[in-house]
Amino acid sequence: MLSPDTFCTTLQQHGITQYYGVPDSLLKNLCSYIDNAFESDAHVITANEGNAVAMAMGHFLGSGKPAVVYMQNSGLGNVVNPLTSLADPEVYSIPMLLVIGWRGEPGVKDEPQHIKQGRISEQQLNVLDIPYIILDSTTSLEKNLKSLLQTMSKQSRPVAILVKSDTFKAIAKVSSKTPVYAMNREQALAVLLPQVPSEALIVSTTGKTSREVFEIRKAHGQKNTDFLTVGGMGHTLSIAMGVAKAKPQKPVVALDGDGSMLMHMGSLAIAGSSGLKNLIHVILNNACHDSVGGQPTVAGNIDIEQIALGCGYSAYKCYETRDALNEFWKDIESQLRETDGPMLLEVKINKGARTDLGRPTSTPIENKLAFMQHSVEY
């Protein structure tokens, strides 16, 4: 496997230092290890890729140097657009190297969202124009990765790394923070699933979120009905206010995750201005990345409650411990007799989840039509 350290070396020697993205899987051990051995200014964890390759073009124009732009390839759809209209030789013409975490390679098994957007990966960087090579544990960086740095320093254009899975190297593990919160994700489900009335419409974010929904509902003996989304990083609130706003007569609850709510952050000011009476979202906050690593957001450090109120949600609150998540239903039933428009609940919690977490068995396709049989039901 490839060391980290090696890789990050010869992007130092072509003038490379500075890294912006969104965290991968592929990528956490590669992340890792920039966090261990670079200046904490040296590593910004972006809302979304786009956000990243902006930022790496401005830093380019405030220093004259390029940087990392890393991400998982179903991150190449937020980056289309500036990287076509921005950093693409024919406009700004803007060096900087994508690093991409290549899910669902062909030949590799990997799950259902990842699957077409891993076959394609090529073929978005050939009709986006950006030259790349493939980075595996045999790959000779000597060679193939300072060709590539060679081509975007002399034609000052993007290039691309696509990273095959098990690339880099493993680094030592920091010790973790000791649990500030009375739960994690999965005991905070546990506790605010079964209050939810059966008749309400639940849409769970992508990652462990909706693995952790899926597996309370089968502890249960419960047919999944909920709408588990297995990609779309972002996208939960406005796929749960589309239903709300269809569903006029029912509760419709998007639990959604602090960084999946960064991604597309502009979503909370449509559904304050919604006005959907109906749409209840809930922020299980764990101030990470916790699907793909557990790389730390900034959900930690800002105010979401004045975020939610600025942006016209109708009621906020926050739950730290078990007893007052005990009482969520009760809050939400109060607030939709008096409330003009969404609530926003945030759910404080540790991060970390089970080793034996399982996934959905159902596929895309069957879940979609069970929660859609379900809402015409009741």
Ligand SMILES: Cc1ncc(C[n+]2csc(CCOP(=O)(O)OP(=O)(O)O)c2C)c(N)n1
Given for the second form:
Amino acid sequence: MLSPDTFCTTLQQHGITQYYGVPDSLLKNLCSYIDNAFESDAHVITANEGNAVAMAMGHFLGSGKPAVVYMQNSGLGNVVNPLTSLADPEVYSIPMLLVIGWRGEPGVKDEPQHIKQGRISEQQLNVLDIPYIILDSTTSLEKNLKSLLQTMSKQSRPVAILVKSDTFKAIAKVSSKTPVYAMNREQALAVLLPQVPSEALIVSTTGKTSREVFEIRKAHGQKNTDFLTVGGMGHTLSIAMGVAKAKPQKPVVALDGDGSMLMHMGSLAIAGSSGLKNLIHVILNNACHDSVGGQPTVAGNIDIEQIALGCGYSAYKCYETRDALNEFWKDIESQLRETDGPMLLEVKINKGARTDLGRPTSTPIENKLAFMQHSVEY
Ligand SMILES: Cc1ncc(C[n+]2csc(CCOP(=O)(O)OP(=O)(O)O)c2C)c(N)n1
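Based on the form predicted alone presented above, generate the structure block for the form predicted in complex with the named molecule.
Now the full complex is given, and it begins with the chain already shown.
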């Protein structure tokens, strides 16, 4: 296996010392290393992958040096526009090194949302005209990287490394922050979910939130009718908005993460301007990308109340304790009658999850049908 330290040192020898990206579970060891090894002047965890490509472009414009953009291959969708319309040799011709975690690699078992994305990743790079190499734990880094980086520099263009699973060695664990809030995400969900009346429609976000929602329903012997957004990180609120528009008489709850909220934060302005009285946007804020390794987001340092109210949400409330969260639906019910737009409820939680957390056993299509049956029934 490859040591993240060796990888970054090799890049440094080629003059690459700047990093932007969105963390990925397959690149967890590399992402954690980068986050621990570099200060904020050399590394930024961005809101989305397009944000990272554009910052890498700005880095080149400002310094004349290429940067690294790391991401999961699901982020390829978010980078198509800035790569094609900006960094491409036919436009501004900007060199950068994309490091892409290859979830759903053909022949390797993975979750449904990764299968097609994994199958088409190489084709996507080919269509985008991005030269790439495939890296696994046996690849000779120096030899392969050298010619890739020569192409990047000589042709002044983005190039990519498609990284297979189990390529990077684990790094020594850096002790994580001591818990400061009363609950972690699953504990908060266990308090929150039973209060939501059965006619309400729930859309939960990508990653461990949806897995925990599924587990909690199972533990209570309830049929899962919540929409578990397995992919499309950042779009939970928008899906919930669409549902809320289609079902104006039903309360619709978007269970969001802070990383997910940040990824497509523009949708908060659309929600705030929507006048949707039946939309309840819950942000489970652990200030990190807990589902892929706990790398920090900026959500611990921004004022979500001001964002919500500034975007036009009708109300904001923050929950930190179990007792307060026990009153969650009571708070909403009284507001639902009077409100003139969506509410945003922030739940401040600790990072961390169970190590034995399961995954939904229903397929995405089964989940969609169960959700739709429920939404039509009520
Ligand atoms: C476009 C895209 N980029 C990256 C990922 C990988 N990913 C899955 S969940 C997740 C973290 C989500 O963080 P947050 O919304 O804060 O929820 P938490 O895991 O902390 O509960 C990431 C980065 C993805 N699924 N899709």
